[in-house]
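One chain follows as structure tokens, the form predicted alone.
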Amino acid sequence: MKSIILVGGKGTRLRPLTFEMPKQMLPLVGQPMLECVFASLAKHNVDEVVLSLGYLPDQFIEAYPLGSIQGVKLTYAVEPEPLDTAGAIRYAAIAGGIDDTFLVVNGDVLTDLDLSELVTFHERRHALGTIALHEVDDPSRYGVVTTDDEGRVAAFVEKPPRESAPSNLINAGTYVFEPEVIDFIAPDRKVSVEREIFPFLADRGSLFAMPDNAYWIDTGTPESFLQANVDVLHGFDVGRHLEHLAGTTWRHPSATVAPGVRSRNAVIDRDCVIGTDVVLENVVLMPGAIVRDGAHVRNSLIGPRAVIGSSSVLGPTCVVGADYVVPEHSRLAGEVKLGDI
């Protein structure tokens, strides 16, 4: 089976980290998040992926020049201009020669959803499109879906106010489509799958949705990306076994960590240097980051080669961009973003 992965977004909420790299290439416990998505697809017999690219496409192409990830064949589809979600799907499907039932997933969503079950659900209902649903406390950031007893979509409301949302079941960013859907997407303008194609299919009675209790997280904010890393440290299955894990701290073998460092729920990536008397709690340190003596860093993301000055206290929630130097004795907390923003 073929799948399209949508990775064209700019990751604005994760700036300044996403100025240097697309968000799907950000490391999730030492491995690019995109590879975790591929691992999930590979477990469900997806043998070819079309990567729908828009923002910083060369970074993906240069990272995977051999045309495969996790044993799955890889094809690139670089949008000539932003086409929105449905436009991107159409462009990628044509570029990838898709002519049979196919999956679409968002490259910044991590889940252990049973994709095989979703495809079976879709086929048994002879649907043109099927959406995976996930229940959330606050649906106002998402597309909200209501269905009848058979799973046929009755209403699709994009990002409703919390108090008026008809359901807490939201579009989880994983879809199954028949190739005929491509014909419904206009070729000459931006088209939103959420605002145009789903309502169109729902009006025809050919859009279905399947609720699921799978693990699911949208990694698009600093808080959720940090939580995704912590979840992996605590055993969320992304198709790999974590080596170099001590308690709930993962440390790359090339990192240098002074004796006496206290850490919990911490990722210490490649070539990091950690000084004495440092405290790390709920922290991701990306490759080459340096934390000087006596610094305390909590609930924060530290970008590649960034330097945290000695005796500084950071968090929550600080995001430090690549190569940024935090002066010694700094005191930073709140929604702090440091770097070229």
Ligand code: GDD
Given for the second form:
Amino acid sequence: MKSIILVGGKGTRLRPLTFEMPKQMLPLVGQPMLECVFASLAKHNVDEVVLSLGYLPDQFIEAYPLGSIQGVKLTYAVEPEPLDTAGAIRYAAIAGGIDDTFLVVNGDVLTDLDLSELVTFHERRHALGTIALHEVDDPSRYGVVTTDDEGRVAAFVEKPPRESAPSNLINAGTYVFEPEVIDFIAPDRKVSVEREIFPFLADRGSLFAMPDNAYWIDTGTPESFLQANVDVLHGFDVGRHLEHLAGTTWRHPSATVAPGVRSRNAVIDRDCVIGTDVVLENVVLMPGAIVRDGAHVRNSLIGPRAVIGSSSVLGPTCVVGADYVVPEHSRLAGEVKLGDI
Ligand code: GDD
Ligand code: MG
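Would you mind generating the form predicted in complex with the ligand now that we have the form predicted alone?
Complete assembly follows, chain above in first position.
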């Protein structure tokens, strides 16, 4: 079965990291997040992916020039301008010659959802579209769905205020579609699948949704990107064996770590340098990051080649952009974003 992966968003909530790199190329324990998404598609007989690109497309094309990831064939559809989610699906479906039942995946979601079960659910109901659902406490940053007993969608509301959300079941960002759906998407303008196409299909009674209890996380915010890293450190399967994992710290073999470093739930990527008496807890250090002696870094994302000055204390939730230098003895906590904003 063919699948479209949407990776054309600007990743605004992960700025400044996403100024340098598209969200799906950010490393999840040393491996681009996109490869983790491919690992789960490969498990479920997806044999061809159309990567729907718009923002910084060259980084994907340069990283995967051979046209395959994890054994799955890969083609690219580069939008001339951002078409929003449904516009992107239409554009990629036409570019990829899709003419049969197909999958669509939000490329920033990490899950072990059983895709084969979702496709079977879709086929049994003769649906035009089927959405995977996930239950959360606060649905306000997601698409919220209500269904009848058979799974037919009664309402789809994108990002409602928390108090008016009609349920706690959210759009998990994985869809099965029949090719006819493409004809409902207007050409040559921005169209949102969540705000336009899902409500339209729901009104026609052609949209279904399947609740699921699988592991699921949208990695699009600093907190959730950190959590996804921690979950991989704790064993969530992303299709590779994690070498160089000591306890809950993963360390690239090229990293230099001085004695006396205390770490828990930490990712220390390629060419990082960590000074003496550093404390790292719930931290992702991207390639080439430097943490100088005595710094304490907690619940933070440190971008490529950034430097954390000696004796600094960084707390929830600092996002330090590429090449940024945090002066020594800094005290930073709260929603701190450092770099070109
Ligand atoms: N090609 C392309 N073009 N891709 C896009 C565009 C575009 O114009 N806009 C967004 N995308 C991609 C993003 O890169 C991402 O992989 C996916 O579409 C979803 O966009 P996000 O920006 O991550 O949306 P969200 O997290 O706020 O909400 C979406 O995901 C939730 C689940 O994670 C919605 O689908 C919600 O309904 C859903 O609950
Ligand atoms: Mg998202």
